[in-house]
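As structure tokens, one chain now follows by itself in the form predicted alone.
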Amino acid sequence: MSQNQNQSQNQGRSAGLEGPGAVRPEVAGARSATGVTISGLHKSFGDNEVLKGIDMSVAPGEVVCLIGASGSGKSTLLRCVNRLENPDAGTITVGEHEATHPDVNLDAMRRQIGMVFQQFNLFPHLSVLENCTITPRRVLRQSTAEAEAEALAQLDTVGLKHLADRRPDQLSGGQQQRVAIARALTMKPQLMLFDEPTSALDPETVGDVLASMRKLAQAGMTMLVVTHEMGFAREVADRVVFMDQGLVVEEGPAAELIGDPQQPRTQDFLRRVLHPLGE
């Protein structure tokens, strides 16, 4: 996508125009958002070069889905944005923070970022409410009352306020993942990273998690999502980026890229994903 196309698309989002991921005017200002810029990103594990010079950006309030086969570098890219992995070369800027600068305040930067993993990573000995308040109390120094009020509000957002007193083992996988989303939101992030959040779920629970993510997108949250859910990507994402063997092969508006990919490798991948029986 050209720079002008990208600017035009995001101006449309901020104006509340219709379309995938469009920002509703009444909630667009409810939460601040931040963007991401990645330039020349390289990452290797031993002799395996996983990222081979990635250039991409996510505008504030934009939803970008990363798709591609396992091993293409999508999750590593996401982890580099949050500096859970240290890049070998290149730069990453998250809002006002240059994430790859040697003197970056990682704690301050990470307070702007919420991340949801494949696994839920909830504390099994704590209740849902306690899972959602422990970090705001310890990191943001919120009072118990303030942290609980915010946690209950976010649990309500994902439809689980009524289960606040339950333990994780009393919840389904989909419910646990929605708690993980609520937990991330209690830190009031400006950017959300999702690393295949539905891959470990029973098919019957996937829809509830995707609905929670869709609600975030509609509220103007900046989102970078690694996913194999093509329906979600087509409906919710502003752009889709197809990666293969550590490179960005193709990117564009979600409906266009999924419906009419231009690169042979993208065409082959989507044919296998969308028509696994060769129909």
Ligand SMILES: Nc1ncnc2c1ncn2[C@@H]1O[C@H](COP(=O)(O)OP(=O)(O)O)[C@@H](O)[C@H]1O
Second form
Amino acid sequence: MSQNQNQSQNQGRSAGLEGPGAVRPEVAGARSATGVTISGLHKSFGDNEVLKGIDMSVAPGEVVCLIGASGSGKSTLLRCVNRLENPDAGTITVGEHEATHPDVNLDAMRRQIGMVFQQFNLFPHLSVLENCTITPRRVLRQSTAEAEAEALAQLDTVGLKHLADRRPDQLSGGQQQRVAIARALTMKPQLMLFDEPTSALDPETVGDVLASMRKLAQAGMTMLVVTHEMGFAREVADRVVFMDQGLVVEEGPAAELIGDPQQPRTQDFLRRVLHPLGE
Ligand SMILES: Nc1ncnc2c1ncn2[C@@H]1O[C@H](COP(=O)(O)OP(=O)(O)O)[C@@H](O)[C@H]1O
Ligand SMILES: [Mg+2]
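What about the form predicted together with the ligand, after the form predicted alone?
Shown next: the complete complex, the earlier chain at its head.
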């Protein structure tokens, strides 16, 4: 798909970031046509029921931020979407794949999904470029030249092309996380799952990671993002979902949910996140 198509289909995204008709940043990859639908999702570990009937969706090209206290089940939910966990009940569809169907082609489904974790898990003995080419070469059977061209394009997207020859330990945490994002993008995913991608980073490197994620959002990627970065959620997310104790308590447009939450539990959580000293 051309950038022009991307631009016209993305009008209206992220109000306040840019005016109508603003030039979209160059991001390798096209607007995603894949969404996620979750209904009646239950998951227990032993007698600990972690997900108690979750219904939520992410439309193609939509950015949804998932917020909630530690232990509320956010990571488990994300892991169920690409079947790193097996749900006990409920259905999940990712584009044309029914993740919860017994006959689902997990390899094909997972190829559509990029996941970025708190810990970036780069191979320490490989260069940045090699970290980004190894999977496309092995799984997509790309030639070295093809994989390197794609990897450099994605590294350029996250502003790190000039560090392609470095080893991960020569990079800051934020730079390593941007490499992890570029690495995920080289597989040409239709859906990106982020699980607290900036929680382990030094504060001064968080901004560049969020900026890379914003760029991806503006390019039209479908994104489900677990984060405590309320500024990012307010600015970039189309919707915010608040989870507590395994249930969706409240969801809505980002500005409304963060600015004017209706449920007492949402109000309490946001008060603690936005005003930790009680001011
Ligand atoms: N693999 C697991 N085995 C047993 N318990 C787990 C496992 N993964 C998560 N849990 C439990 O599930 C609950 C929710 O965890 P999690 O999904 O990580 O929440 P969050 O990401 O919102 O902090 C916690 O009580 C956690 O201890
Ligand atoms: Mg978690």
